[in-house]
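The form predicted on its own is given below as one chain in structure tokens.
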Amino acid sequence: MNVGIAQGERNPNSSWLNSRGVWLTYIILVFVLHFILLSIPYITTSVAWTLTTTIHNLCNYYLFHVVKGAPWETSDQGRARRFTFWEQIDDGIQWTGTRKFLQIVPVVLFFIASFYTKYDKTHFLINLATMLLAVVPKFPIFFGVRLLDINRY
């Protein structure tokens, strides 16, 4: 029981990305960034995805592995302040289904940047480094572990 805080859940930080229309929301917001990007003139389509995909990698590591804690007070004594966002979807249970559909949405923007930058040496490079960026850190082998210790505390 959760006595003297709003919410019943142990760690609402996370919760949300199981609720309903969640995924779609998500897929909605980036096929927005990319039209956005589209709208500005002399980005052509190959630089849009390319774009696109970077934009999105980048936020999603920043946000998922290197922003740690919880924006409010959680019920938890303090034990989502250790971990990073992504280390506190689904209590840290692996291989959940809003897990893999965070770990496919980089790949496929990857494929989909591909096919639209028609296998452009540069463009295939960029999206692959920062598509590996993304989705490299959500391996379980890397669940909790800070490289050269950085971001540990």
Second form
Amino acid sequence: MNVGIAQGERNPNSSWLNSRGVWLTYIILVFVLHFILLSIPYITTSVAWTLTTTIHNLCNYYLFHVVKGAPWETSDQGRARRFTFWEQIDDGIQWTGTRKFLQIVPVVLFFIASFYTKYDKTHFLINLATMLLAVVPKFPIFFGVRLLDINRY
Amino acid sequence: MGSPANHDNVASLATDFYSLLESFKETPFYHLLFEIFLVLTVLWLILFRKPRRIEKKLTEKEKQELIDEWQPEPLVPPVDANHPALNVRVLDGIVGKTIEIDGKKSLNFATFNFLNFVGNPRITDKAIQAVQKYGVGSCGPRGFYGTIDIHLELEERLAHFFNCEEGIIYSYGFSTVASIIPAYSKRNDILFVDEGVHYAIQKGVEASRSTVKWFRHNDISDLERLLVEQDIHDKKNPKKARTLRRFLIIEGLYMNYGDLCPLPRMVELKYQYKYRIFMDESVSFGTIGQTGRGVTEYYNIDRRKIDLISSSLEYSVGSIGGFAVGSSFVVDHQRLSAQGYCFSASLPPLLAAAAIEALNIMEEEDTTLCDTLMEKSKRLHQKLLDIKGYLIVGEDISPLKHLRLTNSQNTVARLEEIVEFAQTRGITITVARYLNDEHRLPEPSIRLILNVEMTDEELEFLCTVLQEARVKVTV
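Please move on to the form predicted together with the partner chain, as the form predicted on its own is already shown.
Below is the whole assembly, all chains and molecules, this chain first.
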């Protein structure tokens, strides 16, 4: 993985989300997802927004908190093997810019979705549930925590 | 301006948005509260949370406690005073016919010094001359500046000695046969191997990744059974069978048992069942046969019927290394395929010179070395049979014999006692040691090696000591 680069990052997973343009790409991708959903004829705007937030939060949860290790050979001697992607970001330093950004995006999506679904109760519950799923594991209290030994190894 | 339809679309969008804004005014109370709470949390996150590492800091008190608790472990753990590493026996001087252990000289019946070439002054002189001519090392593998004219000379001499087309030398006896077998036999080939072969052959067989069929030691009927099974299997799938290679791996004189292989019958079966014979003559080279040319000479079999003969230069010849001889077609393959040949440094020239001189001595016109060795072996065999209480395993002409105690008394501990007693009387013998992952661990035994220059009196002395030891141990 580290072939041909000068700085020799031990685990690129820790820093690629800080790269130039990644945050913007992230937001654009969410909107692309939303437009794709909007273009399906039988989905109303509110359903589309709820779907967007749900899909985004579920993918967020899976990619950041379920998948562990890195998809390439790291030179950190396997230190990152048991850590989820979220725990690997910035080598475990909490409250960095990227982490705050990633925590805020589901919340903002929740606001937008609530607005577009006219504060309907069912939509609210669904959006709330997925938002909690995406936001709560990102708090530092949950760093390294594996509830009920799920996903420990 | 756009078409009426467009205008309508824009208008409808505007009404949609207006309706959304309207609904904002009718939000449920809990939802609004929740949203305000979230907004405040987000603002707090952005503005007030500073990055910090997750690290546990130890207070000064905790650090001091840890320092005070620490007890250093001893550099040397307490160890039994009888540990073998604390009671090392020191050898002094040349390990020839006599050994000097801890200052006492004793007769050497333990090392593989069949023709007593170790310490032979002719060989030593030639080796010293080689050091003065070539230096000490050869500085490279055979393929990369490591080939010296003396290597080529040794290979030619070995090929000439065995009357074969070509010879090839290796720099370490163990890795000779362990490199040769995987060079020819690959993953799906079939190897018929005797169960009593020594460890280097076992490792070569393992490294080749071939299908191994072990047959009972020196049991031709077992081998035939395996061959017949394989034949039936092949007839079911002739196309695959044509791509399979079959080899028989045997030793001329078995190091672990001291008996000869039934070569004539194996050569017959070779032409019947179509396999190739690789024979390892480490122990029989220089000891069996009229002129020391091995088992093929003893049985009077044409050496062209054996596909490859390999041996070690470390036993009779008294040098270091190994070699293989055979037809050019067979041996040449090893120059690129044998790991031990391509990837190890070549034999130091002084050892090659020693080997050449040893061959000179063996090939001398009037030499009776091998004859004498066979005679003495026979005599020793008779003498040993006369001692009560020992089981002699091995051929009578073999200079390598295994001694076991009769019935259930045969344990390593008792044999070690016998060895210790013999050492006090001035005879050095050794218990044959094996690694735990041998394919078939032979029974414990004392491995006796006969040196050609042992006199009759010395052999008598050996038998006397063995007899006394036996009495002492069983009492």
